[in-house]
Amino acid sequence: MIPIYRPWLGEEEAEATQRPIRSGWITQGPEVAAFEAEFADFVGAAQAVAVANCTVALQLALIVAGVSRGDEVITVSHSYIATANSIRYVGATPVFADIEPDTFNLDPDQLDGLVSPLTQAVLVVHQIGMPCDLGRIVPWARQRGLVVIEDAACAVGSEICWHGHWEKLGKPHGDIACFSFHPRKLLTTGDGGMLTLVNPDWADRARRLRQHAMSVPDTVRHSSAQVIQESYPEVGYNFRLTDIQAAVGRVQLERLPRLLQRRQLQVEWYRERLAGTPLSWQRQPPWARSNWQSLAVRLPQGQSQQDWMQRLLDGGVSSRRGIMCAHREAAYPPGSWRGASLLESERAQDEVILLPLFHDLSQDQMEKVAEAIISCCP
């Protein structure tokens, strides 16, 4: 069976975990600090804050940006449910915009019809690594005094042409970007996340909140020659990344350029090999460079997604359905969200499948996937 994904982990990561284990500092400490600095340098950010996962990164981003109970946040339903959940965690209401049918990202033409006096932020998603249209969304938000938070969970290494220059997502181009290091992502720490921020005050508060809002971090107290008594001026959280995870992340970050190069070649091969099929592909705009975290194809109209996935599975090829829609889940009944028609979001969930794509996917395996797909075509 060819899996949908397998992380690229090796002896280098195993060896890296020995550093914190031997040092005796295994929770958030010097490895986390080094990982933050290296990640910030990689994406071109001024501030980076490591946390336990991307869901809490999104929650912290909304908190430090001042979003709270009674506010509204424009986002997409067509995303993993964590995106919408993070808005609910802070007591705000998600306002769902529909997506562009070819990029699967938030349609900027929807924004004017969704903004209200309660709107405080726009939470955009770079869906499965494809950059959304920040060139239109950010100026629109700036004109209205709204915060822009980027759910870049899948988009580490993706790029956008910004004012004529190619830049990595995470600078950030809005106010805050949030990344995931789940095993399904190109860069993994087992689980984990990162915020990159423009505002240093927001970054400082995020660092405190991730560690119970402690006024003085452990690293400062333990290295001080004087007794330091910490305080807790507000309610915080236990959202820390461990040094063991960060040690793995530092190795993964070094691997990332090779991962990105390999992924691009794999996608090009798939597209060429399957050029004669009736499948359609996620569109990459000329100002975007996806990391191709997942390979998404839309099935011919009228074809059963379930039947395709079963036939692929019978042929030894794993697949996954299109990205979910939060508004279709029982956790989001009518009245818990606001929005307009979400027809394109629903169509994408029902008509798209994700195909196997990972670093050490062999040529023979790719050919097997292609043959299985061709055998399913009408």
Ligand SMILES: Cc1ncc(COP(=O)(O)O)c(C=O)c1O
Second form
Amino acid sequence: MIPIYRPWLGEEEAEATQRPIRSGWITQGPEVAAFEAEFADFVGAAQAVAVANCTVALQLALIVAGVSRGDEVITVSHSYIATANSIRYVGATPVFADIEPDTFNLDPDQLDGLVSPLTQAVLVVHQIGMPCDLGRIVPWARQRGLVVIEDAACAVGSEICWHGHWEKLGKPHGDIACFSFHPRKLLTTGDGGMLTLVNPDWADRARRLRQHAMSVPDTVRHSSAQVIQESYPEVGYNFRLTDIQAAVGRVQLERLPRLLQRRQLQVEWYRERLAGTPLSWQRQPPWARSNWQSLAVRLPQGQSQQDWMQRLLDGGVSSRRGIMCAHREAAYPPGSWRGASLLESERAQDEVILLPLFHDLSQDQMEKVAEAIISCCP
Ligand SMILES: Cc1ncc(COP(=O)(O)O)c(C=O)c1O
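Could I have the structure of this protein in the form predicted together with the ligand, to go alongside the form predicted alone above?
Zooming out: every chain and molecule, the one shown earlier first.
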């Protein structure tokens, strides 16, 4: 059976975990600080704040951006449910825009119809690594004084052409970007997340809030020759990343350029090999370079997603359905969200499947996937 995904972990990561264990400092310490600095350098960000996962990164991003109860945040339903949930956690209402059918990203044409006096922010998603149209969305938001938060959970290493230069997502091009280090992502720490920010005051507040809003971090108190007593001026959270996870993340960050290169070649091969089939591929606009976290294909119209997935499984190939839609879940009853027609979002969930794609997927395995797909084609 060819799995849908396998993370790339090796002896280097195993060895790296021994550093914090031997040092005795195993959470929110020097490894986390080094990981933040190296990650900021990689994406070109001024500020990076490591946290326990991307879901809490999104929650913190909304809090430091001033989004609160009664506000509205424009986003997409067609995303992992964590995106919409983060808006609900701060008491705000998600306002769902539909997606472009070929990139699976927020359709900027929808924004004018969804904005209201309650709108505080736009939470965009770079879906499965494909950059969304920030070139249109950011100026639209700036004109209206709205914050732009980027859910870059899947997009580490993806690039966008910005004012004529290729730049990594996460600089950020909006106000805050949030990354996930779940094992399904290109860079994994088991679980983990990172915010990158422009505003240093927002970054400082995120650093305090992730650790119960403690006024002086324990790293500072431990290295001080004076006794320092901390205080807790607001209600914070435990969103810490451990030093063991950060040590793994630092090795993963070094691996990332090789992984990105390999993904590009694998996707090119798949597209060439399956060029004669009626499948359609996620479109990469000329100003975008995806990290190809996942390989998404749309099935020919009228074909059953369930049947395709079963036939692939019978042929020894795992696949997954397209990205979910939050508004179709029981957790999102009428009244809990507002939005446009979400026809393209629903079609993408029902008509798209994800195919195996990971670093050590061999040429033979890719050929087996291609043959299984061809045998399913009408
Ligand atoms: C688009 C998107 N946002 C947020 C998340 C949540 O990330 P995490 O599992 O690190 O909390 C995911 C996870 O898959 C995701 O795909």
